[in-house]
Structures are given as C-alpha cells and as structure tokens.
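Next up: a single chain in structure tokens, the form predicted alone.
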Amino acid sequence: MATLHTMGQQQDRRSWAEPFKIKVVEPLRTTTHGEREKAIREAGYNTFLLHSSDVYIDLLTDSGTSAMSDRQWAGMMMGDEAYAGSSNFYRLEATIRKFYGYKYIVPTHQGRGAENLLSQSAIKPGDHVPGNMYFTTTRFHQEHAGATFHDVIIDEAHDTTSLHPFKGDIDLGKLQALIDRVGAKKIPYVCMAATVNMAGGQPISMGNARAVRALCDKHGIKIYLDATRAVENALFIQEREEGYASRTLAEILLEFCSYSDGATMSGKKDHLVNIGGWLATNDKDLFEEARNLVVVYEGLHTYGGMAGRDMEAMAIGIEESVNVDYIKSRVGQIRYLGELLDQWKIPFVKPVGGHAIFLDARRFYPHVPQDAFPAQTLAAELYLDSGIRSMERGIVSAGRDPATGDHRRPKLELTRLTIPRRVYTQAHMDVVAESVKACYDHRDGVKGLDMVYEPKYLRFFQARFERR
C-alpha cells in the first residue's frame, strides 16, 4: 500500500488499514463496455439516471451510502415505532445536544427537509442570504422562500490550484459590503457550511467562524451552520489550526457550533446512516415555527419523517463519528486516492477535501467549452471506461439565473468522486485512479455534450444529454 502524506508534504510512515473488519459483503457486478455504452445512452449521459445494478463502484454521493456498524444495526432492533413520543427521538435529541450544543431539535427525513424548515421559518421575500459558496438544494430553498443568495467565500476557494488550508473561510470584507449595501435587517442569517462541498470539501477555520460571529453580533445577524460534514471539518482544524492539535474532535465540534445560532443537518453524511436529518436552533421563536411546520411537511415533531429505528441508528452514528481513528481513516482514504492521481499530474482541487476528490474538468478538457458541459462529460466518460459512477458539480448543478434565464457559469467546473464511509477498500481506490488516468490519456478526442431535456428545478438530477 502506498504511503500517505498531508498537505503535499512527503512523510515516511508505516502503512495503515481501515479501523474495522468486514462482517457482511455485497457482491459487485462488472459490466462490458457495450453494456455500459447502452446504459449511459439510455440514461441520457446523466449518471443520476443510471440503474445502480449497472454500476461497479458507486461514487455518486456519500449521502446515505455509508456502511452502518454492528452497534447501529443492533440499535435498529430497539426502534420504538410509536407515532408520538418515540423514546428514540429523546435519545437522539439528547445526543445532538451533547455533541453539537444546540437547545432545540426538530427531526426531518433528511437534510433538505431541514433546509426547507429553516428557509420557511426565517426568510421573508426580498431577503438576502450570504454564504460560503452555494449548495444546490440549500440555495433552492432560500430562493424559493424569496431570498437572494450571495457568495461571500474567500477568492482562493474558486482556484483549484490554491493550497490555502481553509478555503471554506468567509471573506469578512465581502460580508460587510453586503451588509452595507442591503442592510442588516434584510439578512435573516448567514449560511456557514462546514465543510464546503461545492468548493471541493474544503474546511472553514475556527478563527474564521469566531470572526464571523463577532461581525454578525455587531449587526444583530444570526448564523446557521450547514453541519453536514462538520466532524470532517473538525479534523482539519485539529490538523491545521494552531492550538487545536491536543483537543479532541468532540471538543472542537462543540466549540465550532457555539459560534452559530443553529444548524441544518443531513444525517446521511457525518452520522453514518441511510436516512434522516434535523434542524437545531437556540432561538425559541424559530423553533416553535419550525416545529409547527414539520407537522405539515415531514411528520410529527417527535419523528419528522424518520422511523424510530433510524433515529436510534443516527444517535449511535453521532457517537461513532467523532472517533479519531475512524475519521482519520475516512479522510486518509481520500488523500490516498489524491496521491495516486497526483503522481500522474491529473488536475483536481487541492488541498484534498474531506469527502471526495473533485476533478478539475476545465483543465481536464480545456478544449471543451463550458456550454458543452465538461464536468458532465467527464462523469459519463468515466462510467464508460470502467462502470464507476461519479457526478457533475459545475454549470449543470449551478442551474439558471432566475432573473435572466441564462446558465449560471461558475468558475469551478468539477466532477466529484465521492467516497462513501466504511464501504470501499484501498484496492477500490486503485481501480478508480487507473480509470481516471485512462480517461485523461484519451481526453483529446472528447467533444462534450448537448442538453436535450431540462427539468424546472434542480436540473442536474434529471437532465438528459446527447453526445456532440
């Protein structure tokens, strides 16, 4: 096994192995090139529309695709499926309070349910929501509630070659300029993501979170954290930020959350479960509104669209997520894949992020214009080569400007290789790296795609394409 390094610095170290052993296996199916060609054509060259039975290594997302532990599966047998007052909810509520520190908890079926509740409860038409880069469903809910999203992330986040250790940081100057322009009363909250998915899984520093808190306190503005991968963010703080090397992940997580007024959570990521999420807040008035709305959109306030067994598995997953051996192996596997690609000079977002390798499709296919969807093209080509499923994070995901109807054209045109937690081995990463290299070696003959079907909302999920 190859040795690993951190932040580009070569280190001699012994090989390491995943901190678990395999108890149950799911067989994988390999396919022929002809079968893959038929499958991707029928899917309109959109990897979201592939049948999972046609996929070999599935790197579409880390959302709900993790392997649960024996403790979590045992906990599933303790599910209290009472419609009201499930004991599993109160266990989950207490666990969230312990590790994240928030007062009030509203359960939801997944993260976007929490985003919807927050947006409907906090936003008024004409409001403005700043954040450290957009995320697709988050921005949709904010805009659907009548707000305008503003990207206030530091400039380094838009540069795939920058080695800034905290590319998720909020630019305080950009945030202050927005406050000066629209007024603090028009900003219901700052949306602070940790880590920043669309920037390549990049972390935000504790120092920046503290500074954003001070600025927002000065103007009376709330901060809501997208805490989906906050545990991974805590590891980066522990590794990179002065004063935190000797602090535990749980201590770092609790301090980080203390600089916000609440959070939305997709439990399908950090919490190692297949379904579930929550909205947390320290604001009792917002909590009361969200608890009323959850009954309309999700389910009763003591289950929010989850079964009791799922809430129990999530509570156990929270406890397991802050285990340092686990999280180091999780991020270490992604760094291992990054090392392999770096050996072949394949362009991707650096430093390596917490949950995925983001291939730089602009540099991968410099001859393919952005309107020919280079990141979508690369995802299709990777599937054709090996049956590996990845996903687009570029112009397709960015969608259209609601005012002009034109494509939003982000600076980042990325193809995401997302690693599920506790699912694949290092050998799978070798296969992935070799497939990416094969696509890179044959990149000159690729021409791009045309979009032939575009849905009204969140088009990247269902859009269809044809080869040029």
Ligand code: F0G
Given for the second form:
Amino acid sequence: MATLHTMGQQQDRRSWAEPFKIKVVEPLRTTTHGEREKAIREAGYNTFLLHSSDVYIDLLTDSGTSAMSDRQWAGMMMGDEAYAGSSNFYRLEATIRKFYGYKYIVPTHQGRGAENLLSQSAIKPGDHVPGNMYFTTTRFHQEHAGATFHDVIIDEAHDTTSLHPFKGDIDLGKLQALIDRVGAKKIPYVCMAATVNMAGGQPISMGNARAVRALCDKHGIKIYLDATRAVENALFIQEREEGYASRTLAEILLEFCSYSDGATMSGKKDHLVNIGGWLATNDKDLFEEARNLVVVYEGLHTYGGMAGRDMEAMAIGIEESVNVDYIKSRVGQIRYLGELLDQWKIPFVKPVGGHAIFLDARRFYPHVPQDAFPAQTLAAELYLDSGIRSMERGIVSAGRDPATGDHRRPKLELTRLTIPRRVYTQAHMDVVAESVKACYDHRDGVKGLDMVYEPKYLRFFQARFERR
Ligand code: F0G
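Having seen the form predicted alone, could you now give me the structure of the form predicted together with this ligand?
In what comes next, the whole complex appears, and the chain from above leads the way.
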C-alpha cells in the first residue's frame, strides 16, 4: 500500500499523508440495503434528490463541501455585517487582486451569479461564444442571453483513453474557423475554463492560454476565464509544463490569469468555502454595467449575496489554496483513488484530473444504450451498493438542443466521484474503490433507466427516473 501513497515518486517509496489534523468531526451514518433501495426509489433514481442524511460518503460535488480551516472559522467571527462597505469586502477585493491580478471585482452569491452578470453585460442576441467544452450553468447563461455556444476544445478531450497531458486545451484551428465563419464582431468573448470540469477535470496549458490570447488579440476578441479550479490547474502546469517546475503556484496562477480580460469564479471550489463567488474584469465599462446589475440580482456591490463573514473566510481560503502541500494532497488523493480502480481495470477518464474520478459509463455498461442513461444508472447503483453518492455527467447533464429540442448526445457519458477538499481520508477512498468494484462485478444484470419527469432548465438537478 505504501507505494500507492507516493504519487508516482517511486524512487523514495515514502508515504504521504493529509497535511492537516482533525479538530472537529461530523459522524457518518451507514444505512441498510433496504433503506437505500427505498431512498433511491423515492429520489427518482436521481442522486440530487436524495436526502444527505441517507448518504454515507458524499461525492456528489466538490462545490461548497470543503472543510474550512481553523483560521477560516476564526475569520468568520470577524464578519462586518454592514449592508454597505463591509471591511471584509475590501479585504477580499485586495486578495483577489493580489492572487488573480484583475482590476475590478464584483462579488456574487456563487459562480452562476457571476455567469449571469457577465452574460447579460457582454452578450447580444445572435452572438457566438466559443469555449473549451461547456459547463452546465455557464452555457445556460450564455444561451439565455441569446448566444450560441461552440465547443472548441481539442478532440482528445472527448476521448476517455487519450493520455494528452493538457486535455483542456483550446483547438486554435477550431477557434479560427469559427471566427472566419461568424466574424469576430459576433464573438463577445472566448470562455476559457481551467481545469475543464466536464472533460474530467483536465487542465489547460500555459502555452495554450498564451496562444489563445495572441489569436484573440489579432481579432480584438476578449477572453473570460472560468477560474473556478484555476489553482488546481496551476499544479498541473507546475508538474507537466516545461519551465514551470520551480515557479510557485501563486506565480503560475497570476501569469495564467494575465492572458484573460477577466474571470467568473465559484468560490465554492478552489477558495475552500461553502458559499460565494465573484466576477472580475479589467474592462471599466463592463465593470460599471455588472456592478449596476449586481444590485438587481445578488445584493449591493460590496457583498453580492454573501455575508461579511463569508467574504472573510473566502479571503483566507484564497491564501490557503495556493499552498503547494495542500494542493498536492488534494490532487494526490484523487490519484490514489484512480490507482486503486486501475488495479481492477475499471474504466475511467485518464489522466486523472484535478477534482474527481470520472467513471466511463459507456465502457462500464457497454450493453446499456445512451438513451437508457448509463451514467445516471451507475450513480444509482453505486448508491445502492454502499450509500456513496456520485453524479451523472453525460446525456442528462447535456440537456436538449434549444434549436431542435432533441437530447444532446455527448461523447462523454461519465459518472463523477467528486472529492470534497480536506473532508475525507485515504481510508474513505479505499471504501469508495471497493464499492465501485462491487458494481463493476455485477454490471451484466443492469438494464438502465427511463426518464419519467423532465424539468425545462438544467434538467439533471430535478429529473426523475424509473428502472427498466
Ligand atoms: N463553472 C464550473 C467549472 C463549475 O464547476 C461550476 C459549478 C460553476 C461554474 C458554477 O458555480 O455552482 O457556484 O454556481 N460546479 C458544481 C459542480 C456545481 O458540482 O461541478 P456555482
């Protein structure tokens, strides 16, 4: 076992451990198979509809599920809950400027609040927004504002077996072809995500970000970064890209952001907090527009839907997030789980990404057609086996094409085991791996699901299913 803890550094064969000790504990509840059978049926075979009290190990998401540090909890006591001009906002603003380098900051309640402000401020009906694969809420806001989204990620991102080190990279040829086809004036910005969630938490390289900047500069197109997991992206650059091994994560993050004109942020991930987000920009006009809109949708421009204490915890979380020991253990824990699954030849997206293991449901259940929702099925089966909660990232998440009304049929049909930050131990990963193996051993008898209720927007959150 010791070698599995070494994160690939086989030469010294020394284990590593979580770089923290536990000060407060939250007991976990185990359930019987009968209880789980009832709970998942009542939840319409949708893990989003389970009660968390019925869940044993919760790998639904890494969003808002982090454990805060003692320093962050201490910071919560320093909340300045003034409606206007909270001192925590100015501290947060200064911290974002220092670590991300943008000039103007608008706080929001979470990432999609920032996406809404950016989309409404920058997009006109009939516009086109290219991006390195879609994210559900991000694309929703772009389409809601009247734009058409175009996936310009490299082809390797759609291949779960490709070992490309930067599967999040933008294909410059695809981007140029879109510019040639619709014209630069119809492209308000390129939406560049780091790391790419729907591709499996795959990073984008510094070289690619630089090249996209050069291409966009030639055509006068702006770039907005989805910085939700940009710190995790920085680790991959440090590990894999020439010239960055001796640069700090903070230096890499700052350079990476310098190739964009602004960013949307879900602080619920990299920032190690349970709620919060922001929009940042270097564009004074866009800032004025977004700062005006924020009071309509989120709250005053010095809190944007967050309490003062939340902003303080976020500022401290940003400082903690660029600590290399922390981020190595974060990504290392996911790699550890990947190594366990690999022993049993269980199919998942390779290389292992920054925040989750994405099981490849197409190869897991080759006999289940995509219309029977294999990834949704796997999430339900995993819950039934052990009470572990995961999430579908396939045809259900992809939704319907607004033009044709048909299902979008993504190549990637994945079940995501998302690891919260600083919450679970390596022993939990052992339990997770064994449960996935149990499902794999029993895969032949599984038939899939039928969708019996489908909401209009972001259907994966609330859709209901029945067993075939
Ligand atoms: N961008 C990315 C890349 C995300 O992963 C998310 C959220 C958002 C934007 C939206 O942020 O939730 O704060 O409004 N992802 C969560 C997940 C929900 O589980 O992957 P939000």
